[in-house]
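The chain below stands alone and is given as structure tokens, in the form predicted on its own.
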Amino acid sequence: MRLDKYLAHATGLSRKEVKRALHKKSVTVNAQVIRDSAFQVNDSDDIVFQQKNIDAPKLRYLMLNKPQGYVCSNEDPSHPTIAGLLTDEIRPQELNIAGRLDADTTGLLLITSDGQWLHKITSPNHKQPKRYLVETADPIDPTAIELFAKGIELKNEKHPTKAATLEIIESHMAYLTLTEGRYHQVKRMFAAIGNKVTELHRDRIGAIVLDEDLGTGEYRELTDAEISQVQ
């Protein structure tokens, strides 16, 4: 991890404040003065900041139940943001969202400061399934099950979608499980078969399921068992 990021996580200071300290030669790594904010460190390094030994920063893993109308960013001129739902003791600028959702989509967001864990969720190579509860304007034709399993040709896309699992619950409602995350993919897939998504809610990423006890806009730390489920 970059030294400035490491210290920001560990001390609660901003990156700007950390860089000032580095320029003042207030930081040593393994007894050597380091001024380079991009210097790479790890948990085994002996880091001293302003004459105090610094423990490794605590990695954060959060589950949030995203409300409708919120955008997945720290700042936005026209919409409320996910960052605004977090308490002051959490530094949203040091966190990343694993699989963003559109403003009008609700449900499970995973938020973390662990870059390797994040990569396991977002990298196409790991193929973490994401499940959505979909409501549509028109009845869902049962033939869509096979069409989605084979892959759908989307407008302005060179390749069809990867195999997706559609489970019809009611005439206008179904679960759709994807292993990729193209732009507006769920909406575009249903549009391609002549239907329109009216409501969209994600309830699962990999083996992690949205906690039913979390109200809209609420979040909690992931358990060790949930964290370890991401392989």
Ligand code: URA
Contents of the next structure:
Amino acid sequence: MRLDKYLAHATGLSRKEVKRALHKKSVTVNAQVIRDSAFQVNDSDDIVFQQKNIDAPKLRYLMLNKPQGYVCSNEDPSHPTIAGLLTDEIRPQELNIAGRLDADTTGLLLITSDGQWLHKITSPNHKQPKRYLVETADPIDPTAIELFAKGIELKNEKHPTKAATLEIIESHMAYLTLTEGRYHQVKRMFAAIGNKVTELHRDRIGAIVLDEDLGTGEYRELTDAEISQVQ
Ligand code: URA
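How about the form predicted together with uracil (URA), since we already have the form predicted on its own?
To see the whole picture, the full complex is given below, headed by that same chain.
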């Protein structure tokens, strides 16, 4: 990992603050002063920052129950953000959201500082299924099951959608499971069959299911079992 990233994770400082400290020669790696932010370090290096030994940063893995109206970014001029829901102890770390949701969508967000784990969730090659509970304006036509399974053309897209599984629960409610994440995909798929999504909630990514005990806006650390379920 880059030295500036490692120190930002381990100390809670921003990368800018870390860079400043590096320029002031306040960091040694294996007893050598290092000023290069991109210098590569690993857990076995002996890193001293402002005369203190720095332990390897703890990688973080969180699940959060996203409320409606929040945007999946660190800052936004007009909406409350997911970052604002996290405590100060967690927020300064370099956290990434695996599979963002629209502001009006609720439910499961996975947030992590582990780049490799993030890649396994977001990369199309790993095909982590994401399940959405969808409510619609009009009754859901059962022909949508086959259309979504075969893949449908979306406006301004070259390729049809990948096979998706639709389970109709009630006339206006269904589970839709996708293995890709295109822009506004669920809403656009329903729009393509002449319907409109009125409520959208994600409850599952791969084998990780949104914890029913989490109220909206609450989060918890993932268990070791949940972390290792992502392959
Ligand atoms: N599809 C959408 O349309 N919106 C989301 O937030 C997620 C998937």
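Positions refer to the first chain, counted from 1. We call the rigid core whatever largest set of C-alpha positions still superposes within 1.5 Å between the two forms. Just so we're clear, the structure is a prediction, and the values are computed from it rather than from any experiment.
**Student:** Spell out whether the Cα of residue 169 moves at least 2 Å between these two forms when the two forms are superposed on their rigid core.
**Tutor:** Moves: no, less than 2 Å.
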